[in-house]
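What follows is one chain in structure tokens, specifically the form predicted on its own.
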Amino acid sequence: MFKNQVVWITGASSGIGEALAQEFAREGARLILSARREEALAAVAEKCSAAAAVHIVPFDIAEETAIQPAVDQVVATAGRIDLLINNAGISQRSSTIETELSTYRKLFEVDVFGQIALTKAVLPIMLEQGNGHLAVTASVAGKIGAPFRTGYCAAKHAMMGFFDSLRTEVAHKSIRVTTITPGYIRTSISENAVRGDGKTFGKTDEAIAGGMEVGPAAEAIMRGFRKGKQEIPVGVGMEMHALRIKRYFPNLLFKIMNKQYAKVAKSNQLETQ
């Protein structure tokens, strides 16, 4: 199905996007990966090499001016793009009242204006090309509201409401849109966070630690690609049910949270000395 497809993977340096990139490079697409780290895209490019065609884009969706360039090299090299998956991202760890505003402003550049800003610089190719598919790595996190995740959750939400706006702008247009909504997965999500003072997280929760291993949830990602899903739900833990309470029983879920809340303070999982 996706075999000399030209996929683009923001995020690829890890987690799921260096996972997602070597479930494509199998199905033997042509893959572009774009993070900040170069050395550490090389390495994923390493690894998927052997299978499929790779080219490494670096590139800070954070800052604006870069967008276009990386876009325009893309196109040089591939001289199209099938499929973006925009997965860049960071998340956070942090109570509301010791969240400073710049931490958000950053939250929201990374996980909002830089996706959003990327899509709007590669929907006219695909619109020319008559074609494509675009995908977002959205979270649980952007259906329900978690506690310490005020930003991240108001991020995830955001990025929920305008792919699936946009989903009916273009569908008449031959263009996919898909939302993917991870619950815990092992990644380095947490240690990569943001604390209230936007210095790093630095260590892996126990709710990460719990979830889904990489491997599996690529693998079910790329299930719901191949079954054109409009939306991918992936995990396997507690959470996961966390969307169907929230639609049928909103009270339930938010006394669930509320217990979660205390049971995070209570363990001092937040505590960074």
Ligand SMILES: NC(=O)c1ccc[n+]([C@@H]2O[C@H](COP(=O)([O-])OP(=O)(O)OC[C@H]3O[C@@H](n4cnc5c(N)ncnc54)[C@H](OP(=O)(O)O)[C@@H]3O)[C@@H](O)[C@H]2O)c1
Contents of the next structure:
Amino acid sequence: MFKNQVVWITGASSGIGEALAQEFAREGARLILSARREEALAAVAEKCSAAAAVHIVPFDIAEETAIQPAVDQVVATAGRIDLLINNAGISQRSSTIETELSTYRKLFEVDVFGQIALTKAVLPIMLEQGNGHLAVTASVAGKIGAPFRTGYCAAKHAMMGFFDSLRTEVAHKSIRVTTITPGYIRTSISENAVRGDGKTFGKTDEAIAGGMEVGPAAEAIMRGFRKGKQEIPVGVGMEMHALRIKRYFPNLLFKIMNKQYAKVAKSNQLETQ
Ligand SMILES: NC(=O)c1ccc[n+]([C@@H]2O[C@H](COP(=O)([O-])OP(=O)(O)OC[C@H]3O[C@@H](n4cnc5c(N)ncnc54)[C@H](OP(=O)(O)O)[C@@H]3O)[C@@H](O)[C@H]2O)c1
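Can I have the other form now, the form predicted together with the named molecule, not the form predicted on its own?
Below, the chain from earlier opens the complete complex, with every other chain and molecule after it.
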């Protein structure tokens, strides 16, 4: 299905993006891999030898001036873009009271404005092609509020709104939009998450350590793409049930979440410590 298709994955230097790159390589796609760390991207590219072609295009998605040159490079290299997976992202581990406004801005620059800027730069190319597919790795955090993640949850809710809204505008122009809503997946996400002062959290927390393995998560996302799903939930923990509870019994979910956090706070095992 994706043979010789040009698939551009951001956040491809580790975690979900890296695992997705390997999945699309097995499908024989022509891959473009992006993230900031060039060496890590090159290492992922080596693992994607089954792909029809692999190119790395390193850039910082939070740097507005880096977006258009990256898009130009992809078009010059591949000639077209069939699927863009907006997967780059950073999480947060800090309470609202200890989170500086600059940290909220940092989260939004990467998780929101970077994704919007790149999508806006790619959209005219897809319109010109007369088809295309835009995807975003949002999160269960884009549907449910969780403690110590006010910035991250706000950013992922924003992405769900942006891409659900965009879908309505472009569906009749043969451009598909897919939102991916993972639960806890075992990646470096909590290690790379920001604390209140913007510094890196630096460790894998319990929730992520107990999450779904990244390989099976990428396989599940691939199955969703193959079936043409517009929203792909992926995960194995209680958070996936929470999605359904939030949808049908929001007050029950708020009660459960409040109770759980109160228990954690009482035992003084705050995830941010
Ligand atoms: N793991 C989970 O439990 C989970 C759950 C729901 C949603 N997600 C989402 O899944 C996506 C991938 O995360 P992951 O779990 O795979 O974590 P990860 O291993 O930390 O991967 C994050 C990726 O984003 C890239 N990135 C971060 N900041 C960037 C920037 N300023 N510019 C360009 N690239 C940047 C990183 O590459 P460089 O450092 O090389 O730039 C890396 O490739 C994120 O959007 C995350 O929010 C993850």
